[in-house]
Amino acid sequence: MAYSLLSRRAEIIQGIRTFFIKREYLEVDTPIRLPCLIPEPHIEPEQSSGWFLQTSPEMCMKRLLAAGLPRIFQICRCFRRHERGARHLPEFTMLEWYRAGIDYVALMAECAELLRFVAAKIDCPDRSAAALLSKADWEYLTVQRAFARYAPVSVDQALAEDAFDEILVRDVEPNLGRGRPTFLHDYPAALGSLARLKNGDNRVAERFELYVNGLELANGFSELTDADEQRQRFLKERAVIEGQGRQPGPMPDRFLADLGELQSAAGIALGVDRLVMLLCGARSIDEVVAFTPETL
């Protein structure tokens, strides 16, 4: 990796920290090796001597939020098996932040403020990407409308055929964030395992993803704070994992116990490597990290 890209990467991370510190967020540091994880059928964790390397710092950060910390952020390493490609690494850098007392609408606005701040602060090679992030009129598009506009079938049909993810990636995602960033929001309730259902419409979850030039950058939602409902959702996810022929890890009971202390909140995960890719005009994630698995 060229020194110039390493330098730009460092500036972007410093810009992220500056944004949150100015807004009175506390930077936290949580363990990356854990005895149990949130059960997620679409993610396979990396084991470490009987425990697991984190796929996200979400669980520990929400426990801190439940303990009374109102605004927290973290930039950390995460690990997911069998994720390798031009936009994926099995070990990658994640930014996550959580804030008490807000919902996903306010979180989308804060996410836009963060990326406008970083784009303005950093002198990166791809000024067109920075200009895109600096736009005032970001697009807000529901999943239902996105499927009606770009997909060959409706959301309901895609779910019934167990083809939602395939159609989203193939037909919908490449069209998102073109000309301006796009918040794809209001996911089907079945696809918001940790998200609160929308008030007045329990068919959808208060979840969103951010896309720029067809690249997914972030995933966030209003937090589900009902521990009993969350446990039932976890049981369903564990059954799916077992159906895949995998053994789910232990139930995260301490997380569920603390979740009951959490009031309204929202949280988001943003891929730092992908943000660097975008702002530096890189075609592959390999260009913006110091080492790839193949070079170790």
Second form
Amino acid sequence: MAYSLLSRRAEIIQGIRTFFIKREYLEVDTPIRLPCLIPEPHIEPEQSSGWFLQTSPEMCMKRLLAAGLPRIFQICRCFRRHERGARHLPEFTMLEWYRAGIDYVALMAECAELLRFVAAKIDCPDRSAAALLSKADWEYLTVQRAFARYAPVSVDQALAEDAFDEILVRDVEPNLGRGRPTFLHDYPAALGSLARLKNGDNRVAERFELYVNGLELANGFSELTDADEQRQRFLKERAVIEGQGRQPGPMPDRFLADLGELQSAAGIALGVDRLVMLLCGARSIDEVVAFTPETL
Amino acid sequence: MYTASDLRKGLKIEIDGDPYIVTDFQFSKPGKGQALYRTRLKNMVTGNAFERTYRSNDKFQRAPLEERTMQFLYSQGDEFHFMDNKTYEQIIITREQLGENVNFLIDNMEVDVLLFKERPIGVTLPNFVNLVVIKADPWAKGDTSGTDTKPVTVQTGYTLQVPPFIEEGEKLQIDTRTGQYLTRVKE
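Can you return the structure of this protein in the form predicted in complex with its partner chain rather than the form predicted alone?
Let us now look at the entire complex, which starts with that chain.
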């Protein structure tokens, strides 16, 4: 166990805080133990005496946004069962921020500004990742073009064959963020999650992911504010979860009620451990945390 | 029964009636997408390897493997007879199955036999074995050809390179994993 990267980790987290405080974001800390979750077919929550540990702080943060807080950020622990690998921990640190009145295009720009700010502040021996983040011309690539460029089949074929994730991981992701960071954006509507469908093209959702050196760093979108549509999407996701033999838990009704109050907004989740990995040139997420589950 | 989340390097599973070992393993998961378990698998009988990606709901049978310590009794043609010293059960392993191991097998040697559904699929020898040289060219002192090794043949018929001073009748220690000469053994 190497503790050598812990001071850099602390500097990076302080850099993130400085950036948001300068921009008049309010730091919030919402409960991590919740009675209901946003249904996610591919994320398995940890149970806690009949409640759940959060898999992301988005539900509480969007309720605060709906209640009238226009700019909020949070750095917190999230829990996802069975996620363990060189880039995954079942307990990890997430940065999320939400801002009223903007869409995903403005959010991508702010995300780039954050990472350039943090990269400039950190003094790592290996400057290659920081140099990459400092570049001005980040790449904007739609999911459709990325598949056309790197995958053996089109997005539509991949979806029809239930192979979207597999092809994304195998053929597309390793090519992203090489030479400069890449925003992969405009996801198929079926993978829209809590994102608004694109104005003028309802086949895609206003959702993006950020990749640097093939590493997925962040996922953001223009928030869907139509509570009825969101409920319909949740019902579909819950059916998928039940089909897997899992219990989806109670419907997040209070969240849906508050969503009706939400004006336009955009929000993003960024993996802090992964950002530390990237900036420090760590090959495994194990190197950037104090302890892994295996060492406790 | 294993599920995909049990996959890791070294795990042995059964696929289509054959035992496989996971030689490489990577967990991937695009943000909101499915968990993918990318593996490289090696067939423990044929040695053939391939890559396959599994999903969370995939399930596997444990490969029923058993390792038993057995003693080499004798060979007859291409058949090598071994006995389990606890149960006195005897089995036959073919020359093909033994592969390189035939070079180092001597009477009464204890080996570890890996069995898959009662079928022997692999033999692990002790790391070091002592074998007697049965054929060696004499050492020509003052040989100026510049070579610092010469070939000798040991009791199993195996030929290897050794220092030029080794003579017939001497006993050599050999590393069974590399097949190389280590040292002379004085009785």
